[in-house]
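Consider the single chain below, provided in structure tokens and representing the form predicted alone.
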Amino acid sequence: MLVLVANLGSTSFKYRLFRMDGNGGEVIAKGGYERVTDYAAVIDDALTALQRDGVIASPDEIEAVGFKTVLGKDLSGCVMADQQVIAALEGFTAVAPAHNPPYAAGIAQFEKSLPNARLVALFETAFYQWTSPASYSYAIPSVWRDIGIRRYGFHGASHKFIAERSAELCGREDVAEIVRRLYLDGPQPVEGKPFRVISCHLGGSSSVTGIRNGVAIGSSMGFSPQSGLPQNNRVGDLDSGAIPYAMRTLGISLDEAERQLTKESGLLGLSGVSNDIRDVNAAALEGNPDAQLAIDSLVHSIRHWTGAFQFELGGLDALVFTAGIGENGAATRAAVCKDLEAFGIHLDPAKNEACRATESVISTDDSSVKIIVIPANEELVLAREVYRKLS
């Protein structure tokens, strides 16, 4: 089967084509657009780079198109892109006014340009679809909750890949199994002992999710991408109360309060030096104290958050990092896990440096939770969850 996943950003999209079968995917292709204003006329563009190319013969090669949709009003899952996906994306586009008008857009358009392709939309929130009402409801009125105020959770490809991954190197196939088909089952019953763990997704963008038996019992994020962690420039979590009083003190309007908070804030409004945390660190190791409160106040939200977790769960059986700073970020890894050898988390300093976006396990041998890093690849999260769907 040959999948096309499309990456639709405000102005950008990108593609990647897999060859899927049961054994796996691979991608063939791939391609990419900046500065987009006409999403048809890229996504023509690419179908015929595609067949120019002789990677397909014709654009009715490619079977389905699968989309990594961000937050839709009263609808998530992994379900076929049609217009009832439009308008659930349309409903929510002042909470995700970069993501959803895209996605809405281009799903439109391949239904114009792949009219015998089927489309499968996999929303972020869909992995936190069986947490419960007290870990989702906010302590607001009910006419906001009514409105679909609530938590939702993000990054869920990626941490539902982290569920199934780490289970399969833990030695727990029956959890894998129940993950693969999260999506088309729902959550299964686990005979035994549970398989807990903790998957820290840090990246540009960062959260953190408890997961029980491969279902999510909740995550870092809420209502919106906004919140949680520290973000490269968005503020996470953030006093209700300190908006109106900013507004009334700065002489602000309402539009600027939300700019400033999601374009110059997190690791930026921090350390204002960078979004990056390539730079960030650079800073602090030329004896910057903003860059330094950064990188720490990061550090302190991910402990706090794998903390509140490892409660929840009753313990812990695998602690995995995830995308850029995940993969990469050795001194991160290590300030994480920094004196919770109480709790059975021994990492391996010599592992740990020299990982290296590479999936690896880098506790020490006698350490009763398995530290993991295991690399991120949403593109392909997204080709094998649209296979297994339509399989």
Contents of the next structure:
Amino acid sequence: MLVLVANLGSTSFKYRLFRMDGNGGEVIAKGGYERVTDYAAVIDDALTALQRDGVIASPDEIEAVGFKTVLGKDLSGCVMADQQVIAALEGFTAVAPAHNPPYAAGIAQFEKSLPNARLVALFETAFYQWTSPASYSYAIPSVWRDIGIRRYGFHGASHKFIAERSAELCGREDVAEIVRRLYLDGPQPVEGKPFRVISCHLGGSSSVTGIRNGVAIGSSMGFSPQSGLPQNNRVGDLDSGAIPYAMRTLGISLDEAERQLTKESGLLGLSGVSNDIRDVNAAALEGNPDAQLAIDSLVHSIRHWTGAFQFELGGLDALVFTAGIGENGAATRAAVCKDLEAFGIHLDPAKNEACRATESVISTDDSSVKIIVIPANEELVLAREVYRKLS
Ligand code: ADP
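In place of the form predicted alone, the structure of the form predicted in complex with adenosine-5'-diphosphate (ADP) is requested.
What follows is the whole complex; the chain from before opens it.
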């Protein structure tokens, strides 16, 4: 099955064409466009290029297109991308202004450009469909809840992949199979010991997710991808009382407060140096105290959420690091795992240092919690989910 994964940004369109066969898949073509103003033109140009380059004889060979949609109003899951999905995306444009409009436009355009292909939307919130009302509810008036304000959780595709891969690596094929079929069958009972994982997706944006028997129990991210850990430019958790106070005291508008909290906060805001942790690390090594504070805050927040989930899970079998910082940041991983031996978390310093973006177990042999680095491959994960849904 040929599956096109369409990655739509506010001014970009990138694609990868996968040939899928079971769980495996290979990229047979990829491309992208920047400074996009007209999605119709670039999508049609990409399809023409695939034919011209001999990758496909006709666009009809592309059986499916997958979209990693972020957040829909009253809709989640891995679903056929139809008018209902477009309406759900448009309903939450105000929450995800950079992501929802391009996906709504892109889906509408693919319906025209590839009328015979099946279009599938995988919401980033999908993995959190089975979290409990107690964990997803904010203590707000019902009129706020009625307009959809609750915790959703994001990076679902990445964390679900971690749920599956960590189960495989820990010899829990029973749980891995539950994860593979999760969007088809829903959560399933597990016989014997539960399998408990905490997944740390640490990248340009970051989140921590607790997973029991292949199903997410919660995320550090809440209503929007703005909450939880400090992100590259985004604030992470912030007391709701801080926004009216800052607006009144600094004399700034709501739009300006929002801009500062999304563009000038996080690692950039704390360090004053950069939104890239490599630059922040370098500055910290030269003695910049603000850069050190940014790193310490990120680590503090990861440990805060990891501790919360380990407690809620009633123990832990695997602690997983993924995405840019999680895969490459040996120092960050070491700081997160420091002094946690009482909780069964024993990092092997040599294995941790040696691991750079390769799948590896970095705990000591006698650690009761396996600490694992698993590289993210979000496009392949999406192509797999599309394949599973359609076959
Ligand atoms: P995104 O969330 O934008 O998809 P990535 O998962 O690619 O991002 O992660 C980007 C982050 O990974 C950046 O903050 C970057 O500094 C960090 N990163 C990349 N390479 C390294 C490295 N060698 N050491 C530490 N951090 C790294």
